[in-house]
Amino acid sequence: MHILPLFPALGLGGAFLVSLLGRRSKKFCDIFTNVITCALFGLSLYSLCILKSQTSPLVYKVGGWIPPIGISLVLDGLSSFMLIIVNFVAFMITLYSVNYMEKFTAKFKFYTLFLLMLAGMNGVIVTGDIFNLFVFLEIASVASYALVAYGVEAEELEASFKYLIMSSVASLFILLGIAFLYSYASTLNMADIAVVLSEKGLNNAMLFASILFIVGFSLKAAIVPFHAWLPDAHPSAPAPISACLSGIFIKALGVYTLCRLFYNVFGANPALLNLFMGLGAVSIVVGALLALGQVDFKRLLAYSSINQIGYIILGLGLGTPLGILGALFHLFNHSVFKSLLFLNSGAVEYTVGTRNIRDMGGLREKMPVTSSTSLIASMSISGIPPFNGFFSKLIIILACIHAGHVVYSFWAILGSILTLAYFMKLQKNVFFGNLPERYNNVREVPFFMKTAMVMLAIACIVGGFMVLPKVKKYILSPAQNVLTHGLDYKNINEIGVK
């Protein structure tokens, strides 16, 4: 139970120490930051082990104050699952950054902002208080604005400003929704809010608050039609931040919060689920079609993120155990292979100095590790067996058919075909074909960049085993059960470990 405060505290404390001591030594920044992210990943795995020995969620009461007077931190199957995803990818990103961020000045500032963003994401996941969820969300968001603009070129500054404006609007919607919710429930503890809503029901004010939350968190998750900030922000940021934004940021601050609020607090209803299915299907098709025409490596991946988030929202919108399982599994898979693809794009830009795929070709001769890991990630995201993306997409498609939504299964299949098309275009233009003479002296990227990419590629290969019954019951099933039995969340203050 007492490990729960460590998830936000380690990031915040690490950011403070790096900002204080980092300017004196680059090696200190590299080592200390990787120790922090590795420790957080280890704690995430330990949290999963703890939950296996418990019959109920863990509730940590900050300062010993009992909710709703005090603030609580909650560890259940869903939060443990998200912590593992966020901190594993964050560890791979900081490992990659050891070499990649050498070309930027003031490396310690990058690590400081990254640890702040990581602390905010972890805080969002473990908090049981909706206002503190907003506070942690803002900590992560403010750090991300600075990181998008980290290169301080005109493109980065413009993208960061656009992202700041749209994300601030999203935050305003969320804060206004919290105000309406507090005026009705007279509490900020999410479990207590769920109790009040189950007893008093939803009035017009609560329906309006629901709309505010849907718009606000959909903006954070970059779901169509709330996606306009993402195609500029992701390509402009340094590759490690692009990987973080697409791999875990939009999931922790967007998808996870939608799940927690609308499954565990408000309770899923048919109108909401239909809305999610519609938004998911539109995101799948629109994201794929927009990605097809891109020639910028990272911009193509940004539109691909919109496309893949659609699968997760579609699975959640089905509301069935199979649909939820597929959505959560695809959330994990997308975090892994999309982070890998953005790191691949960073490796290519690091060596050849351009993101325009028309100016490349034949790089697999000079960059075999980057080429091989990129091919694995491309096959995974396209849903080609036996890689992990195939299994999660198959589950979502079967869940659509099983629930009687055959039309949505068609859109999911079409989206996968289009995904294969634009990733085959990407592989052909970047890694296959003839190598231009100007790239004869290109070399593979340094050790730590290669190591991070290889480890993520291994996760793409072995990730498919998560659907095996003996593995699923320890990782996916606990998270699935939290959403399947959504309104059981309102009992955690009574049944949680004191």
Second form
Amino acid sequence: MHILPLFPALGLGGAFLVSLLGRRSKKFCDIFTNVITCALFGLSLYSLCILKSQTSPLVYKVGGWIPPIGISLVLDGLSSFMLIIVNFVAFMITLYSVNYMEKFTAKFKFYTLFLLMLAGMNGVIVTGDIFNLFVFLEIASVASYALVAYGVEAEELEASFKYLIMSSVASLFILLGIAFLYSYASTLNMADIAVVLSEKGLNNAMLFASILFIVGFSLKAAIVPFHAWLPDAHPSAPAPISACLSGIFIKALGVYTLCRLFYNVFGANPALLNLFMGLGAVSIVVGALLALGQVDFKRLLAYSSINQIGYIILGLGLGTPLGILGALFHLFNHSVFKSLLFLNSGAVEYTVGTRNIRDMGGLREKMPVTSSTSLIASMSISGIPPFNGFFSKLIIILACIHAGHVVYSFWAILGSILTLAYFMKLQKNVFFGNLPERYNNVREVPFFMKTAMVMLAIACIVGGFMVLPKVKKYILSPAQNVLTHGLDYKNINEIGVK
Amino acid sequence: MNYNSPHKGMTLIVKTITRITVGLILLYGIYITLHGHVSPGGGFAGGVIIALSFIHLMLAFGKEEALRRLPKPLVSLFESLGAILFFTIAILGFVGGYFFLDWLNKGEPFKLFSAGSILLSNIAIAIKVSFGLFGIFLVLVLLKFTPKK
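Next up, the form predicted in complex with its partner chain. The previous block was the form predicted on its own.
All chains and molecules follow, beginning with the one already shown.
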């Protein structure tokens, strides 16, 4: 139980220590950051064990203050599930950065900002207080603005500026929503707000607040009408950061917060679910169509993120247990294979020096590890049977049909076919075909980059087993139960405080 | 080095007044920080006032003089130290039972030495904020734009 505050604290403490001591030695930064992220991954696995041995969610009192008065941290199935995803991908990314970030100066600044961002994401996931959530959201966002502009070229600065403005607008919407919520409920503790809302009911001010939250968090999650910043910001960052932003950042700050607020605090209602389904279907189709025309490796992947986030939102919008299961499973799968694909794009850029897929070709012979892991990730994301992406998409499509929304299942299938189309285009142009003369001296990337990619590829294959009933009950089912029995969340202050 | 040189910074009048006021501003910032738990103010407000005294110095005497007294590595060192100090207070509470637990003697209300670890936290925040704000100002001053041809 004591481990809960360590999730944000380790990241923050690590960031300050790296900025203090990392200036002298690059080796220290590499080792120290990897130890921190590895420890966080271990702790998140341990949190799953703690949760198994308990019957109720756990609430931690920060500073010893009882929950509605002080800030509380909450560990339940959903937050444990998200912690595992975030910290696993973050560990792989820091492993990859050991070699990749060599070409940049001031590596310690990268690690400082990365750890701050990770602390922000972990904080958003574990906190039980809505204003605290906003603070951690801002920590993660501000660190990510700096990381997007890390290369300080004109294009990167422009993308970062655009991202900064869009994301700040989102934060303002969220802050205004919190202000409305506080004026109505007179408390900031999320479980306490849920209690007040279920007693007093929702009025027009709360409707307005929920619209503000939908706009704000959808901007963070890049769901379609609010997606314009993502295709600029994600490709501009260094590859590990692109992987982090697309793989876990938009999920921890966008999708998770939407789930937490609208399933656990406000309670899911049909109008809201219809809105989610509509947004999800639009994201699927628009993201896929926009991705088809791209020739920049990372830009294509960025549009693909919009496409895949659509599946998650569609599954959540269904509101049925099967739909929620599919959405959470796809959330895990997408974070694994999308970060792998971004790391692949980084590996290709590292050796070839360009991101335009028209200038590449035949790299399969020269870079066997990169090309085979990228093939696994591409097949997973397009939903080819033995890999994990197939199962999650299948569950979401089946859930659509079960719930009687056949039209939405059509859009989901169409989106999946388009996904296959643009990843075939990617594979053909980059790894298959003829090798241009000038790339004859290209070599495979260094050891740590290979290790990270191979481990993520293994996760792509093994991830498919998570829906087996015996494995499901340990990881996916607890997370699913938090959302299907959404309003049970309001009782956690009574049963969970230790 | 003669920091009264008329070629650097502002005029003699400004420099003379600055020499008198800068210490008072710094002292006022420290006062606001230390009395944060008994009167309005606190670590952030006090830190901002301390940073303003540094900035005041830089405006009046020019950036060379200010950088000689507070070089950039020192600023970033203190900024990190402030953060780590605050973090240490939280971790000490964690070791004692709860994260951010106030483990010190609470003392008598409205006295300077009361409210346990809040005073220490205010000092840590003041260090972080003052050097952080001055660091931002410094970076903006030292930044040079090279227009693209």
